[in-house]
Structure formats: structure tokens, C-alpha cells
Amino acid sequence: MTLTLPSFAKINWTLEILGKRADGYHELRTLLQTISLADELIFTPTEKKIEIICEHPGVPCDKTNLSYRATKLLSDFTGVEHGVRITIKKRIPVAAGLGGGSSNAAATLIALQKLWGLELAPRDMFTLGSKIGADVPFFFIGGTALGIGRGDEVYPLDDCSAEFLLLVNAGIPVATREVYANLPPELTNPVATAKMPLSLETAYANSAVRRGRPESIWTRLHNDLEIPVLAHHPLLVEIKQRLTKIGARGVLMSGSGSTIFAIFDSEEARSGALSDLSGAGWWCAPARTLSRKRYRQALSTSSA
């Protein structure tokens, strides 16, 4: 039997770095959000070995791979020794903060359960997704989430709704790793994270969507993370102004970037500005937002 799923991408309506934990990580508070634009994920059951499959030159075929990481973790942990061949059809820019490898480890921890028969606790699953990355767990929600901690301890809120993205990225390919080292001195101090609370902007946001206002998010867009990264890359800060200016409601970049996401009214809104920018040669792609029950759906009718 060989399965088929989607591996959809997210965006971070906001994105708050708090200081840095003892254990050397940031603590977070963002608002996550699964959008349509996807990956497609084949698996074909093999005797023992695990075998990765893509053309884009910017994912790793080898253990290195996440989806590679999800399936030797999930044989690991229930003793299962069946083998897999993952064909991952690539839509989702790389290193681009759209979660795209995160969302294949998912997306192949959910199939695999499927082509060998298992049915794991919902614990053990986001205990595997955190040790593969960050963003993994998130993946097992869609829709909006709340993700604090690391961004791994995930709650989910009531679903924001844009029926009109869209997604730019200029190909300039970001380090997380980077942008977090090069952060400012005032969002690395160290911090007592077991008493800290939700900071204002993301205690605001939340309850903005439990007040039937999930639209209000759009007007508090924030992300700490563009600090260093629209420092080293100005080129960005020219795609969220030729945004600002050709409409968007609302303009942010993506987790640890470098795509930018912009918010329209309209189709039509939508269309002029994809023209636009898809004219100076950078990959632009329409999206609209994945609600949780969508989400779902999506991933429990995979194809055979």
C-alpha cells in the first residue's frame, strides 16, 4: 500500500522572543497558523531501508533529512524495523520560516502510523515531534495555535480566518540558528521562564480570538525576529514596503524568514500585487489560511 499526504506550510502572526532559558533556548510566545500552500509526501513501504526522494537541491536526501529523523525515531520507539520510501514533491520554499521540513516530519509521523499499523498516544507523538524540531508539534494541531516554550507546547485557539495571502520569498535562504545568535542584547537576557507570563502582545491577540475578533490579529502583526534579519538583508525591507504600498492590510515575515506573508482585502487586491512582484523575478505564491477541522481533513483522507 503506498500512502499520499499533503504537508502544509504555516506563518507566525506573531512571533515574541522573552529571554533565554537556561537550557541555552529562547522562550517564545507566537501565534501560529497552517495555510494551503503544500508539500506532497508519498510513502511506499520497502523490506528495512529508509529512503528519501527529491529533486530540489536544497533538501537533504540523507539522515539528516527530517522526514529520515521522524521514521528512524517512530522504528526506534515501537520497535517497528519496516522500511519506507518518502518522495517529497517540494512547493514549500526552503529555510524559508514556512516550517516546511517540520511539516513533512509531521506529515510522515501521522503516515507511517497508517502504513504500519500503529496508533500512538498523542503524548508520544509530540514528545517524538519535539526531539526531531520545534515547530513538529504544531503540526499535529493546524489551524491557530497558541506555541510558548520553545514554540513546542502548543494550545489551540479558536481559527483566524485570511482568504487572501500572499507569499513572497526573494530566495535568500536564512539560518535559524543565525538569526538567533544575532539577536539584540534586550531579548537574550537571561530570564526565571517558570514564573513568566504571557507576554502583552500574545495575551492580547489570544484574547482577541476567544472574543469572536480572530480578524483584530491582523493589526497586531509582530515579529521579534525580523530585528536581525532585516538588518542583513534589506531586500526584505523593500518587499514589506512595495506591500505596504501597493495595498496590504497587513505585512510580516514568517518565523526566522526570510518569506513574507502580506494580507489582502480582495482577490482582485491580491492579483495586482502578485503581478507586481512576481515581475522582479521572486517566487510569490497565493495562500489562504487552513482552519483546524480543514487541516484535519486534509491529512485523514490521504490517497492509497
Contents of the next structure:
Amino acid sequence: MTLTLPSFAKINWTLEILGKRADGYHELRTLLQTISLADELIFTPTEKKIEIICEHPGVPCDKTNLSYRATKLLSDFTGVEHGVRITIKKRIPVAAGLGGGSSNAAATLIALQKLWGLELAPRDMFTLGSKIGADVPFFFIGGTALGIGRGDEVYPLDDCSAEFLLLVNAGIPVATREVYANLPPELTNPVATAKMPLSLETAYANSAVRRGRPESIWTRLHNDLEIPVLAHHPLLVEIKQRLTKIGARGVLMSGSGSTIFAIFDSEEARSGALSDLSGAGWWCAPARTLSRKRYRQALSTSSA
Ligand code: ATP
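Could the form predicted together with ligand ATP be given as well, to go with the form predicted on its own?
Time for the whole complex; same chain goes first.
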């Protein structure tokens, strides 16, 4: 049996760095959102070997591939030693703040359970996922979600929606690790404040999302990583300015960059921006938000 699964991208509506923790990680608060842009993953059973096929030059096909790591972790955890070939058709830009690798890892854990007839407890899935990367647990939930801790403690929120998104990537790869290693000092103070109780934290985030929704989120876009990343890449400032000038309601860098997303009011406004920016030679893709329900449906109705 061969399984084909979409592996969706994410954007961050907000990303705040609360400070540096004693264990060296940064304490985050982020509002995450799944969007319609997706890779395609094809899983084919093989004889006792993990094989990754991907034509994208930025994606390793060895043991460092995040789908490979997910397969190995699942295999070690369950003792199941079946082989699998995973073909990754990359459509999500790589090292671009859209969580493509993390999404591939989550989709792999979901697909292999089906392929190998396993049913892991959600707790075990989340533990395996966060070993691979901080964004992986979010891709088990999808829709709009609050991420705290390293971003890997994820809580579902009411879905936000934006129909006319435009993603722009000028081909500047940004390594997440380097961005965090070079943060300005004001973002790396020790986390001094006691954590807000989770019930309050989610209630706060939910009310921020809900107020006047869906537009409410458009006025709250914020990413603490923007200033340090844009300072190194003036081209990103130009892209943001161009999108604003052409009528975007909101414009923000996603995650650690360098993809910029813009929210438009209508298909006409977005297609005007699409032709303007793609004319400049940048990768541009229209997208829309993907609600939790539609996200889960898409992952559960994988084709065999
Ligand atoms: P994040 O914000 O989650 O750190 P990102 O969206 O900025 O990640 P990814 O596209 O996930 O970036 O890629 C991060 C790195 O992971 C790249 O350097 C890439 O070579 C490597 N990588 C390993 N496996 C994959 C995969 N399956 N898909 C994409 N990148 C992968």
C-alpha cells in the first residue's frame, strides 16, 4: 500500500520572545496558523530501509532529513522495523520560516502509524515530535494555536481566517539557529516573570483572536525576530514596503524568516500584488488559512 499525504506550511501571526531560560532555550509566546500551501509526501513500504527522495537542493536526503528522523524515532520507540521510501515533493520554500521540515516530520509520524498499523497515545506523539523540533507538535493540531515554552507546548484556539494571503520569498535562506544565537540583548534577559497560568494564557490569546475577528488579528501582527533579521537583509524591508504600498492590510515576516506574508482584502488586490512582486523575480504564492477541521480532514483522507 502506498500513502500520499499533504504536509502544510504555517505562518506566525505573532511571535514574542519573553527571554532566555536557564536551560539556554528562549521562552516564546506565538500564535501559529496552518495555511493552504503544502508539500506532498508519498510513503511506499520497502524492505527494512529508510529511504528519502527529494529533488530540492536545500533538502538533505540522509539521516538529517526530518522525515528520516521521525521515521527512525518512531521505529525505535515502537520496535517496528519496517522499511519505507518517502518521496518529498517540495513546494514550501526551505529554511524560510514556514515550518516545512517540521510539517514533514509530523506528517511522517501520522502516515507511518497508518502504514504500520500503529496507534500511539497523543502524549507519546507529542514527546516524539518535540524531540525533532519545536514546531512539530503544532502540526499535530493545526488551525490557529498558541505555542508557549520553546513554542512546542501548543494549545488550540478559535480559528482565525484570512482568505487572501500572499507569501513572498526572495530566496534569502535564514538559519533559525543563527537568528536565535544573535538576538539583541533586550530579548535575551533571563525570564524573570512567573509564567501566567495556562488557563489565563489561552483565555487571553483567545480573546485577542476573537475580538472583532477575523480582522482583529490583522492589527496585532508582531514578530520580535523581524528587527534583527531585517537589519541584516534590507531587501526584506523593501518587500514589506512594496506590499504595504500596494494595499496589503497587514504584512509580517513569518517565524525566523525570510518569508514575508501579506493579508489582502480581495482577490483583485492580491493578484495585483502578485504580478507586481513576481515581476521583480521573487517567489510568490497565494494562500489562505486552513482551519483545524479542514487541516485534520486533509490529513486523514490521505489517498492510498
Ligand atoms: P523552522 O522555522 O521550523 O526552524 P524553517 O521553516 O525556517 O524551519 P525548514 O524548511 O523546516 O525551515 O528547514 C530547516 C532546515 O532543515 C533546512 O536547513 C533544511 O536543509 C533542513 N531539512 C531537513 N529535513 C527537511 C525537510 N524534510 N524539509 C525541509 N527542510 C529540511
